[in-house]
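The chain below stands alone, shown as structure tokens; this is the form predicted on its own.
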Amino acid sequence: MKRIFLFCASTVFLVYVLAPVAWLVSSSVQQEAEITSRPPHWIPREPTLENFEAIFAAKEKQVTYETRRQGDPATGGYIPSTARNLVPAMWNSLIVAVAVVILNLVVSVPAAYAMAKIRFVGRSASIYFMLTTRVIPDIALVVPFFFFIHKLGLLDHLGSLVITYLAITVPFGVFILVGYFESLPDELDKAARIDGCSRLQTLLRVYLPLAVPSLVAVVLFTFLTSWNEFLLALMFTQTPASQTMPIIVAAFTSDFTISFSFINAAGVLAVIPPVILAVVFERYIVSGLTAGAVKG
């Protein structure tokens, strides 16, 4: 009975979690009339790739006031005026996410190693102080971040997002890595030091190869946070040259009408990079997130 209950509960939970994703993928290959029909069609009757073709052909199509006013989403050929900005926005999101991941590792790995293996005054206080920064909601940081970015002259620039995203992701990265480094025996550090390794050589040659699962967890968290973040990107970017994908997709609803099929196709493209990362590093995800949970 216990197994039957767990199986049924797991099935219900999976349906609850995966149903929106299934509808997103299904509706991305449907025309607008089929999406809005009642009852909804989970399996497309006439699958089409017009929505995806429109995303990559948006630059070639002239969108004016007249064409927007006359556009009928039910025909499946309606293109929002901001559609031409989607592909550049995806590149912006990818550039920002990759830059934040690299800089996060550069900062968090040495910091975590120092906090885990070097005994210094204020070590515990620094760890707790760092963790308290994640208790503050992002909305409370918008104004200080805005003045800071304005002083640097980086408003409407991808650099503003890299700086602010680092402030959000580095504390979590350090927290994960500190727990993992502390779970490794101190004898490794002492042996490397006796053999003549410096602190940096010990980190690079001894601890980093052992910390791959936790590094993958940090990379995934950092990439997903940077890829999906909306509030700070909305505040610090004003033009399509620097806007990221969530901002452009949100702008699809500000036209004369809404094309659900087009938005869902954009949503499918948005989830492809995170899914690829999750599939490639799946074997490290669970072990990385639980790294350092048990010592000894």
Contents of the next structure:
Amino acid sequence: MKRIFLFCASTVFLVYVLAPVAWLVSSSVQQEAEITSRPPHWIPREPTLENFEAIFAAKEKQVTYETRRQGDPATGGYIPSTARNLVPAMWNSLIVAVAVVILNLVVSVPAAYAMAKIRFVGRSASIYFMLTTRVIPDIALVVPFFFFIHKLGLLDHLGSLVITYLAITVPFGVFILVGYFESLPDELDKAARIDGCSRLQTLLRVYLPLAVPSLVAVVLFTFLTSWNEFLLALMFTQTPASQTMPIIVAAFTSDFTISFSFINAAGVLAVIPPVILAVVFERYIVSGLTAGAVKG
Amino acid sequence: MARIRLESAGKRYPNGFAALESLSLDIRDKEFVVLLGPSGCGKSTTLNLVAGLEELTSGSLYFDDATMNAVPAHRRDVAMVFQSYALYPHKSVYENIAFGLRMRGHPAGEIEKRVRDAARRLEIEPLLERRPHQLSGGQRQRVALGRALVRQPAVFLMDEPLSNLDAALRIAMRAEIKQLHHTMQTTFVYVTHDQAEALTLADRIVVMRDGVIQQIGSPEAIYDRPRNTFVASFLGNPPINYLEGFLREKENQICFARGALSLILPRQYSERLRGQAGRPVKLGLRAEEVDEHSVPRAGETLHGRVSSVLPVGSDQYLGFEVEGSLLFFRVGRDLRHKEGEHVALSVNVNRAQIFDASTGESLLWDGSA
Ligand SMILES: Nc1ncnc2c1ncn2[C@@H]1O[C@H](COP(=O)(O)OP(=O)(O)OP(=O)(O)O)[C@@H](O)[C@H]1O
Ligand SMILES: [Mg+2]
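Switch from the form predicted on its own to the form predicted in complex with its partner chain and give that structure.
Below, the chain from earlier opens the complete complex, with every other chain and molecule after it.
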């Protein structure tokens, strides 16, 4: 009885979570006419890759109000004028996300080790201080960040995003890793130093290999945060040279005409990198997210 | 090989707690020294200072004649065995043992040889490819020992290495550690709160309390001539018994008196106790220092009532009421007494201790170890 209930409940939950994704994928290969049909076609009648073609071919095409009106046979004339910005924006997003992930690890791993294993004055104060920065909503920080970025001359530059995303993600990374490092016995640290490791070697040769699940959690969180971030990107970037994917995709909805199938195709592309990451690190994800929470 | 000297060493933790105030200790080369004391007395702190895992906040530390205060742990020639073993969970047993040698840049061939030697010696050869979580507690303990001994360090430190083992294994490992010290010929500093372990292993015992050394001496000296009631109570099982009373002098003999009880103290005590008649003192009687004589001798006999009989296999413990105090004695199992019986037990007064009643300092202490 209990199992039947559990089975039903998890089925409902699964459908709830997966149905939108399925619809996203399905509609991205549908014609614009089909996508609006009622009842919706979960399985496309005439699957087409025209939307994806349009994304990758859009570079060469100059889509203007006039050319769009002439009617592009591929998309039924629904290509947004900013379509050709999508691929560069994906690159921008990727560059920013990868940079943030790498810099985040470079900063938060040693910081977390120090906070967990070295007793210095102000150690717990620094942990609390770092965490409090995270209870401030981003919207409150936008203006100070803006002035800061402006002073640095980084407006409309990817660097502005890297810096601010680090400010958002490093506290989280340190928090996860401090929790994990603290759960490892102090004596492990002592043993490594007696065995001839300097602090840095202790970190690299003993703690890092043990922390892989937590590192994966930090990498995923950081990557996704950077990949998704909208508000700050909207503020600090103005031209396609530095705009990221969420900005460009959002812009599609405010174009002359809205193409749902095209937007969904963009959505599918947006999902791919995180999915690849998740698949690669799959076996660490669950243990990483619970590490530190459960001692073991 | 090294002599270790701590001079007025102090350790104040960042939270302001002074674990050690001013500790001076001179450990001879190749000596086996045991730091003994109750939980929280600063044993681990002292050991960590020697290892370089904590920094002294005052005083100095020397290995032979070199000041070590500012030398970090990884540059000191010390090895250490921890209570929790602290094996690297992601490395095989082989790699655990080899790690210290690798970090110190020994050639591969030599590492291999030393690890195999150590493994053979500790009988863990078949386990070399396993991970620590695939080992029993005793096996982990051996790996931890192996990791320390391959290093052939000048100083071998152990922090309660046996306290996670069961009783039988602990006694077996004691013997192995003693053997190890014999073959390695290096300086051992060993921390424990188990008095039996200390008495078995040590060349010299350092008894500590609240960061202060109470007494340093050979196991016999510590056991037979404790400097104060703290040291006396800490060693011995069941613990030493105390009887409060007075000193009395009669006919050139010095006695301990309490109510109807009067024990004549041995002649060699008189020099230190003469002229102090009337002084309130505590008599310390170790649990094993009584026996039953067919002819009770005056001045060496306790008359009392057996209040409980607790057989423990080889021996039995007697709860014994004397002059309103309850004492515990360990006697042979062929003594047949029942609860409530009145008996006379002879005391080995030659081993009785006399302490000042208020300070607990031994009145027999002559300043020697
Ligand atoms: N990092 C620290 N910060 C503050 N106080 C500490 C710290 N480490 C130890 N202490 C305190 O110093 C004192 C001595 O600690 P230590 O670990 O040396 O005791 P110990 O004799 O080894 O005890 P145990 O037998 O329980 O291991 C204790 O009172 C302890 O609370
Ligand atoms: Mg300790």
